[in-house]
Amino acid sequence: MDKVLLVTGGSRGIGAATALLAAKRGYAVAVNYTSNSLAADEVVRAIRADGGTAITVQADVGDEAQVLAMFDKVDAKLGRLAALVNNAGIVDMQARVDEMSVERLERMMRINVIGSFVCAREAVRRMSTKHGGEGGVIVNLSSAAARLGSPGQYVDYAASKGAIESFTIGLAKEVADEGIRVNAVRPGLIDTEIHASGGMPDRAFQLAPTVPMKRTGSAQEVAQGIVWLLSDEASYVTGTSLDVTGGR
């Protein structure tokens, strides 16, 4: 029987890669989108079309009563679940931080923090051995950011993920011996519409001259790290961040 896989932001850019390589690799995988249910869809029917399973799940994940929700029908619909990853996440338009709202402070913390909090919360309730579970994995997503601070951009959005790898290191302490690995995966500048959503749609071609590498990462390299970590390969690796950053 297939692990069974959830990825929140699951509909585009690393969540979709991340899903559809996981498919391939034999989990049955959830699919989460807020919104655009045309492209969750859409991973949904390639993971279908090459032999996989897989379903569409709505959730905001800043809003907790539909998390529960989206548990409950991940349960139901495709069994115990033995993989979380916690992509979902906003950036802002670009802004100094004497420019930011409490608003916009708000909604960032909301999704990128307490829903990844969430997430991690109701997995762990069913994985854990504690609770009568058989084990899983936890993979968060953090971000060059944490280390670099965005300034004169996000410095909001590197806040959320620096509180991020805390919750990383803290939750895999907190349930390393009851069967569960957490880690997280550090992506630097890759291509996807993230940036677009910041006001900066060419901002990573931008910014590849600065990466030692000289080029952008894509969304298929990061969700080979995601993967790998929730991979039996990674069984002695926990409260660890992964840089796929091209040695930015």
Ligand code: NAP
Contents of the next structure:
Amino acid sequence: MDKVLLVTGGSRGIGAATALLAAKRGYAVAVNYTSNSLAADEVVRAIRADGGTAITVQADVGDEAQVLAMFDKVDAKLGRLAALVNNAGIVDMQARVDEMSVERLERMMRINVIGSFVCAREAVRRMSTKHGGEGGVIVNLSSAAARLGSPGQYVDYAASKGAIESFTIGLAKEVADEGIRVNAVRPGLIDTEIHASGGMPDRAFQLAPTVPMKRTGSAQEVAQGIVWLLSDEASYVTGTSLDVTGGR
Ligand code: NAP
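Rather than the form predicted on its own that you just supplied, could I have the structure of the form predicted in complex with this ligand?
Now the complete complex, all chains and molecules, led by this one.
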């Protein structure tokens, strides 16, 4: 039986690349999205056309009831969850901290931080040997912003990713002897639509000259790091963050 993987935000960008690559490596993939059903359907269509197994699962990871329904659907349609990629994440419009509203901050933390916590909680309840599970793997999406801080652009986003890194370290230690590995990937400037959603479609290309490798990264290059961390090749790796930043 194929190992079951849930990728949050699997409809586009890094999540879509991860879903496609993991399916090639034999995972049955649940492709989560929040609003872009056409994009999620396209990822599932491509996986099935290649002989793989995939379903779409709609849920806003910032809404607990929707997350619970999503996990129930994965249980019912694909079976025992073996892997989770906490990839869904947002940025907001470029702003300084002294311009940020509480509404903005709450939305940022609810989706990027609490969403990842609640999805990981549901995964641990299914994977942990303490709960009768058979173990599993979790990969969280951090960002180089966690250590760069993103001044003048989105310090709120950077701080949400800092929280993801502490979360990764703590959860990894909590479940290390329950058959679960937990790691993070820290992408740098990756060519996806997230920059347009923050009002700066050319951000990655504009900043590319500041990268030691002098180029942006692709979603596929990040997916390769994620899928390696999911795999048994990383069997002794837990509680760490992997930079995929071209040296930035
Ligand atoms: P993206 O191209 O903007 O895609 C975002 C994905 O997340 C989409 O599938 C979107 O679904 C989904 N999503 C957004 N809000 C959601 C919510 N509330 N609930 C469920 N799904 C939601 O993003 P990306 O660039 O691939 O980024 C993926 C992850 O990598 C994020 O955590 C991001 O912070 C991190 N990252 C990205 C970069 C970069 O340069 N691109 C760098 C560092 C870290 P819909 O299609 O339905 O909208």
